[in-house]
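One chain follows as C-alpha cells, the form predicted on its own.
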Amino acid sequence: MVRLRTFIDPIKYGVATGRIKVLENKLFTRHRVERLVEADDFSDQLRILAETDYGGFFENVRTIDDIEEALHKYLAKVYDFLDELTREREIISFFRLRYDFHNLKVLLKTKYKQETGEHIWSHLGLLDVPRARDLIEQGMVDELPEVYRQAVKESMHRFEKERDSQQIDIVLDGYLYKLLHGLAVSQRNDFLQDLVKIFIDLGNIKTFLRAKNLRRKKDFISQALFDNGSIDKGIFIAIYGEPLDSLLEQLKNTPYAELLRVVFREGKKVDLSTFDKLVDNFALNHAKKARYVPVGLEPIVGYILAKESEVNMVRVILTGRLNNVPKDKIRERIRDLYV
C-alpha cells in the first residue's frame, strides 16, 4: 500500500501540493502577529491587514458583528480555492460538515428554544441553512439531505424524552465524528485517521472534565463519549467516580498527559478555557507533520488546518482591541502558529 501511494501521490496532488507550499509561506510568522497586537490602535491594525490577503476584506470593517462576517467570507474563499484546487469533494467536506452540523445544532435548539439566532449561523458549511430550517420547524426532517437526516431524528427524539439540549449536542457529534472517521478511512491516509483520532480523544477527553466540573451523574459519561478514537471510552467510564487525578494516571502514557497536567487545577477542577487553547494547539502541531512530506494529502489538510488557525487569531487579536482587551491578556488568547 505504501509503495502504491508513493506512485500515486504525485499524480494526485502534485500540482495542488507545489501551490501550498508557495501558499504556505504567506502564512502569518510571529513578527506580524506582534505587529498586529501591538498596533496603535484598530485602524492601524487595518493596516497591517491591508498588506495581507486579509486585506480586501477588511475594507469597511467598524464593529464586532463586521470582523465576524470579513472572517466568515474570507476564509469561504479559502475552501473555494482549495476545493477548486484538489477537486476532491470528499477533502474539503472533512472540514465543511463540522459548520453543517454546528448550523444544525442552532437549528435544533432554535426550535425548542433552547437559544436563538440566525445571527449564529456559519456560511461555511455546504447544508442550505434556511431550506433545513424550513424543514425542521415543519417536521419534514425526512426532506433533509440523507448525510443529516438520522443525526437530526435522533437529536430530536433524545431531546423531547429527557428535556436537555446538550443531548442535541452529544447526538450530533457523535454523528459527526462517525462521518469524518469514515471519510478518513475512505481516503486510506493515515495523517488524516490520525487527526480524527485526536479530534474524539479530546472530545472525549472534554467531555469527561465538563461533566466532573458540573457533577454530572454516570449514565450521561455513559452516552456523552465517542467512538473510534486512540483511548477506549470505556476507560473513561470505568473511573468517573474516582478523583480526578485518576484520569492522568490512566492516560500518563499517551501524548495527552502534558497537556492534563497544565489543565488541572488543586486536583479538583479544570479550567476549560486553558484546556481549549492547548487544544487548539496540539491539533495543530499533529498538522505541522505535514510540512515535511512533500506530496500528498497531508500538505493540503496541514494548509487548512494552518488557515483555520490563522483566521481564529485575528478574530481574538482584532475583537480584544474593540473590546480594550490588554495586549498581554490578548497574547496568553492566540493559540501556536504554524510556520
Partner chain sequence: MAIKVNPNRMELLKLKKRTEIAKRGHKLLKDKLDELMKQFFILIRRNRVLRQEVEEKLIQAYLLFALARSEVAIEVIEEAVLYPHAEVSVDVLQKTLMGVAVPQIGLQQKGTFDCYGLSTTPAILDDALQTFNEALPLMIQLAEVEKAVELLALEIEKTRRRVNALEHVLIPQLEEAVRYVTMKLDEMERSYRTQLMVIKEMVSEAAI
The other form holds:
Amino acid sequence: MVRLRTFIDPIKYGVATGRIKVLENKLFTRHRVERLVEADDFSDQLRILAETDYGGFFENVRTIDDIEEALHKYLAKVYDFLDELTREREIISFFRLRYDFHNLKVLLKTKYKQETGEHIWSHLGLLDVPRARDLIEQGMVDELPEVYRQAVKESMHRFEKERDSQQIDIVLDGYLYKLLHGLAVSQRNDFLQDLVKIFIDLGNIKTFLRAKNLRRKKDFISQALFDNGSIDKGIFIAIYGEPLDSLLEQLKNTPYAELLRVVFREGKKVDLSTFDKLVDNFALNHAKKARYVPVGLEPIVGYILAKESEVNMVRVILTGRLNNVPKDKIRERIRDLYV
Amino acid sequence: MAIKVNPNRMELLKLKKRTEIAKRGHKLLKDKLDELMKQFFILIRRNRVLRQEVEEKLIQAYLLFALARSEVAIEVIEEAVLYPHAEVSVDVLQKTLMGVAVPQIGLQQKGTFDCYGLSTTPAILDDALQTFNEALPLMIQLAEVEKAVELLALEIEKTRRRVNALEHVLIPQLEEAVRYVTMKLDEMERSYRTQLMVIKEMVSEAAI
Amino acid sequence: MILGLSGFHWALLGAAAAALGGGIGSSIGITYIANVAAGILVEDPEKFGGLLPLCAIPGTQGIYGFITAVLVVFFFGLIGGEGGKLTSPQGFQIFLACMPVCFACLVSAIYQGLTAVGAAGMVAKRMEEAGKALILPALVETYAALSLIISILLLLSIRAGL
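Instead of the form predicted on its own shown above, give the structure for the form predicted together with its partner chain, please.
Everything in the complex follows now, all chains and molecules, and the chain you saw is the first one.
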C-alpha cells in the first residue's frame, strides 16, 4: 500500500532527519563507553568526556551534585534541539510531559506535607512550575492547563480519601501514560504507537514483579497497572495470586518472554537487580528500528531516546565511580547502544 | 594509723566483727565482679558480631542505593521518597542486668517503605530500601547492646574500686587496728601482772 | 477528430505532458533529497561533495521530459507551422509516444528522490560510501532512461510514417 506519509515526510522531516543522520555518528560508541568505565579516576573520565559534546558542561564538575546539574543542562540542550527539529507540539510533549508529571508529583506531595521542594523541580518540562505551585497551593486547580487538570484533580481526590502519598504517584503515572498513548495515536505513527505500547507493557511487568516482591495486595496492583498495553492489565490482575511462573506462561508468546526468562532464571525469588537495564534495553532495541527508516519522525524519536539513554549511562558511570561502586557492578548496568 | 580506737576489749570485739564483715563483703563483691566480667565479655562478643552485621548490611545498602540513584535523575529518587507512608516509632524500656539498669529498645513499624510509583522508578530502589529496612532493627539492637556494654563497664569499674578499697585499705587498716588493740591489751595485762607480782613480793617481804 | 482535438493539439498535449511529468517528478524528487542534504550539511558541511550527485540525480527525469518535448517540437515542426498538417490520429500517436516519458519519469523521479534520501543517510554515516550510495538511486534511473529511449523510438517511427 502506498501511504501518503511516504511522500509528505521527506518534506516535513527532511532537514531534521538529515541532521540526525550526522549526529547519530556522534553518539557514544562501545569503545568510548569502555574507556569511561576503565578510566583510572574521575579526572580521567572528565578528560574522556571533554572529547565529546559533554565537555562544555563538565568543565567545573567535582561532586555528584555537579554531575547531576551538568547532565540536567545537557538534557535541556537535547530537548532544545528537539524543539529546533520539529514544531509539532505532540512530539515535544511526548518527551517533555514526563518532567511535567514529575513536577506535579513534587508539587502535590510538598503541598500535603507542607514542605518546599524547589530543589527537586525539573526544568525540562513545559509546565510553568511556580505558577502551577501557586494554583495548587490555593486550590485553583481549574486554572491549570487542560492537559494536567484532570490528573491533578483525581490524584488530590484520591489522596484526600486514602491519605496515602503513593496514590499521587499511581494516579499521575497512569495519566501520563494515557496522555502518551493519546499523543502517539494522534500522530498515526505505528512506530510511536508501538513504542508507547512497549513502555506501557514494560511498566506493567515492572509493577507486577516489584509488587510481587514487595508482597503488596491484589487491589494495589489493579490500581497501579496501566491501560492500553498490548497485554491487557486484566491478565496481570488475574494471575497475581498465582506463582510467578504463570506470568511467564501467560506471556510466552509475546516478545517479553525472553526478558522474563532472564529474570526468572534463578530459583524462586525474582532478581530485579539488573531488571532496569533489561527493560531499557528492550525499549531501545525497539527504537533501533528507527535507524533503518530513511526519513521521517522515527529517526528523530529514536535519536532523542538514544540521547536520553546515553545521558543515563554517563550518570551511571560517573556517579558510580564517585560512589566507589566496583567496575563490574557498573559494567553490569550499562545499557545497549543505539548505534 | 587510720582508725583511731580506744584500746579496750569492747572495741576489740567490735573491730573483729567489722573485719569479719569487711572480708565477707570483699568476697561477695569479688564474686559479683567476676560475674559482671563474664556478662561483659558475652555482651562485647555480641556487640562485635552485631556491629559487623550492621556494617555489612549498611555497606550493601549504600551500594544498592548508589546504584539506584545513578539509574535516574536525582530529582526522581528524591520525589519517590519525598512523602514516606511508613511510620517507625521507638520506645525505650528498662531491664536490669546484674543489678544494672540497661535500656531495652522496642521498634514499631507501620506501613511499607515503598511509597512511590513502581513503574517510573528503578526496580533496584526496592532492593536498596529493603536492605536499609533490614538494617534498622539491627542498628537498634546494636544501640541497645552498646549502651548495655557502656553501663556494665561503669558498674565493673565501680565494683572493682570497692573491692580494691576493701582489699587494700579497709581490711588492712582494720587488721592493723585489731593488732594494735590486741597489743595494747596484752601490754596492759603484762603491766598489770608485773604490778601484781611487785605487790605480792612487797606483801611477802612485809610478812617476813 | 479524436475527442474534438486536431493533430496539432494532440502533439502539443503530448509534448507538454512529457515536460510536465518529468518536471513535476524531478522537482519533487530533488526537494526530498535536497531537504535531507541541507540537514546533513547543517551538521557537517564537508559532506557537500558526496551529496551533490545525489541531489542532482532525480533532476535527470526533468531533462528527459524536456528532451522528449523538444524532439516532438522539432520532428513535427510545431514551431514552423508544419504541424498544422498533422491529422488527428497522427497527433494522437505522438501523444501516446510521449506517455512513457511522462509517467515513468514522474514516478521514477519521486521514488529516486526517496531512494536518494536513504543513500544520503549512508553518506552521512560514512563519506567513503558516497560512491556506493550513488549507485542505488542510479538503478532507478535505468527505467526513466528506458522510457526515454522508447519514447524517442516511437517518435522516430511516427515521423518515418508521415
